[in-house]
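Below you'll find only one chain, the form predicted alone, shown as structure tokens.
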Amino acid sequence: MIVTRFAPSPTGLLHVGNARTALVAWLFARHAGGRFLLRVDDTDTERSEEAYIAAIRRDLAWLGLDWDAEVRQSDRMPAYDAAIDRLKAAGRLYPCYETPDELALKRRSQLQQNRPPIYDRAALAMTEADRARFEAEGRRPHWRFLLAHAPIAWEDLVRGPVRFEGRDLSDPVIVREDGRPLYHICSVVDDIALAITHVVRGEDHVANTAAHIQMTEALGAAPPAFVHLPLLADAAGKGLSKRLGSLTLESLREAAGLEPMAVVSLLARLGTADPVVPQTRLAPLVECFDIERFGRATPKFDPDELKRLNPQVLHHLDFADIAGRLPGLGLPDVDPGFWEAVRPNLTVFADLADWWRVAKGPVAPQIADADFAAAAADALPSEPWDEETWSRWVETVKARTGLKGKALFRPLRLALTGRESGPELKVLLPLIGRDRARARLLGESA
């Protein structure tokens, strides 16, 4: 069974780049009938917040992504400690006593000599006396994983064959000076314990993967398969900054008022050659998902594309899809007929409230010719009204005033709705009703 996971750190709000990773991992698992897990990487106690964990859950649910199990790394410290002890006993971890300033100085020196900034393993040459001296000075060691200087290769499902040489990589720090485990060891231990078969993440983790493969093998397990997605760029081809608040899911939902399926429709196709088609359901995306469709080219995320998709998604939603959202707009009385009437004119869902006010008032009518408007009011037929009422009424007004075309239709729309454009008046007029229509034609706000 294919098992994937999404592993966000709760140190901020989910960004569209995070959301794309989660979506691809979810589609991968669901297409195969597998499992999708949520792993909260909350070992950074200084920056992790419960509010962000709640926001992650809320954002995933908004996109329609469910998960089969949730794991928090802060609950799994004994498992990490046990793995660290195993690696120490196997000679794959070694203590280092350099301070951050000393390490920074080494890196600068290497760069000035046009050498890669790889840790020089000076700590391996330390004697027991050296370590005792540092301990006496109050220094506490951080621990590095000893990479084998051997080839590390895997077949990435997006990047194809990937190969590193162990000697070209820096031994990663996996335990801090205060004894807390870091990302590398926690991620590897969890992927083993949760039986993750495919790790889906950004291409910024490719070098980490080389180290993770050796760690996994050192712990006696087989590495999972890897899927490294290219990072998103903006429309100009520059990398998206995670600090852009406008590109968090919360902002797209609340500030921009976008539909979740508009976001999903775009993110599910970015990085593939497939056209972006507005979807109202996840099921078609699950059915046709194919990881081989994703390429190595940098996909461009354009917020204007979301603005184009959003109305198209709305225009295909049935009343049943939106009925539960109506109380949030303060519109419990909206019925299927009203939704069908105004749906083609919506850009965002909140526009529905504007058209409800147009239909139910009060509206300040725009009247340029009071005599024409009064004649139109006198020609209003008796109720009940239906979609044929508009054409019958307009023919009567045309016969009485001699006006036709734009000269006839525009002043009627402005008087009835106060707007230059909108839903077809044949469907809007019955929603306005005779009393409101007459009042507006006579220049009264109603």
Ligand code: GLU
Second form
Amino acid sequence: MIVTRFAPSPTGLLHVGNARTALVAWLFARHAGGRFLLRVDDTDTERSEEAYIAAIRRDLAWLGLDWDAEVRQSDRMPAYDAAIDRLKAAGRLYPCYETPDELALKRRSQLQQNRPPIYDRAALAMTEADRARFEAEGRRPHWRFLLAHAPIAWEDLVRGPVRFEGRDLSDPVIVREDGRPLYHICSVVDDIALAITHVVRGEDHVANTAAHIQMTEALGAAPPAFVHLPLLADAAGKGLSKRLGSLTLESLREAAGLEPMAVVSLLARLGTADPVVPQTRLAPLVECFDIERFGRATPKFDPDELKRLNPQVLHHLDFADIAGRLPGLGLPDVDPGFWEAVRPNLTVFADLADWWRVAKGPVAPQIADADFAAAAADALPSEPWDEETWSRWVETVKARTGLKGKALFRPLRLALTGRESGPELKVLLPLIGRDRARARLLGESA
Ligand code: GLU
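With the form predicted alone in hand, show me what the form predicted together with the named molecule looks like.
All chains and molecules follow, beginning with the one already shown.
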């Protein structure tokens, strides 16, 4: 059974980069008929916020990604403490007393000497007397995991064979001065406990993975498989970090008004050689998902591509897909006929409200030839109206005015809708109704 997880830290809003990681982990599990878990990495109590946890759930649900279980790291402290005790007993954790300033100083001097800024393990040389002195000064230790200086290798499903030497890495800090566990140990303990088979995450975690593999083994478990996705870049190939504010899922939804399936359609294909196809359902993406399609080159994320995809997705949505969103737009009366008529004219879903206003008014008509418009008004048939009304009426107007083609249709559209273009008038006309149509043809806003 394949089990993947998405493990956001609730310290901010999810952005397209996070969404891509979540989507790939989700598709991976769903394609295999496996499980997908949401793990909330909320051990950083200073920066984690309940509101962000709610936002994460909302954003995933908006994308259509469901999860089989949710785990919060803040609920799992006893498990982390037990693992820490076990690693201490095995001699794999050692106390360190350096202050952040001292560590920064070490790093600077290493860099000045063109040496990699790897922790020098000075703490291992501490005597009992040194330790007693630090404790007497009121210092409390943080704890590092003692990496074995041996090769660490794995076959990454996206990066291929990856190899690190233990001696090229800093021993990771896994317990803070105040005794609280840090990301590395929590993540490893949870991946073991939740029986995660494939860890899907960003390539910024590749070096962490090397340490995690040794930690997993030190806890008596077999490491999972790893999938490190390259981070997204902008069109110029630069990291997205500066633009992420406008690329949160919340802003794509609320400010840009984009369709979740436009976002999904793009993110499911970024970094693969496969074409981006507008999808209205996740199912086809689940079916054809193949992690082998994902490459290790940095994918370029272009927000304009989302904008181009959005109408294509909208134009394929059925009334049933959007019916639930109509009350939120203040349009409970929209029916399938109106949706189908207006759909090809939508750039974003909210445009629907504009077209509804064109039907129900008020619309400021545009009239160049008042006599023509008045003649057209006189030719309006009596109600009830349906989709045949338009052609019957137009025939009459044509016969009475002698106009045809564009010269006939354009002034009628401008008078009835105030706009040059829009949905088919045969659908709009019955919704406008006789009173409003007449008033507009006579130049009144209605
Ligand atoms: N909370 C970590 C992050 O957001 C999780 C990384 C992981 O998947 O292990 O980067």
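Basically, rigid core = biggest C-alpha set you can superpose within 1.5 Å across the two forms. Residue numbers count along the first chain shown, from 1. The structure presented is a predicted model; accordingly, all values stated were derived computationally and were not measured.
**Item:** Threshold 2 Å Cα movement between the two forms at L431, rigid core reference
**Value:** L431 C-alpha, core-superposed: shift of 2 Å or more.
Note yes or no: does the Cα of T43 move by 2 Å or more between the two forms after the core is superposed? The answer is no; the displacement is under 2 Å.
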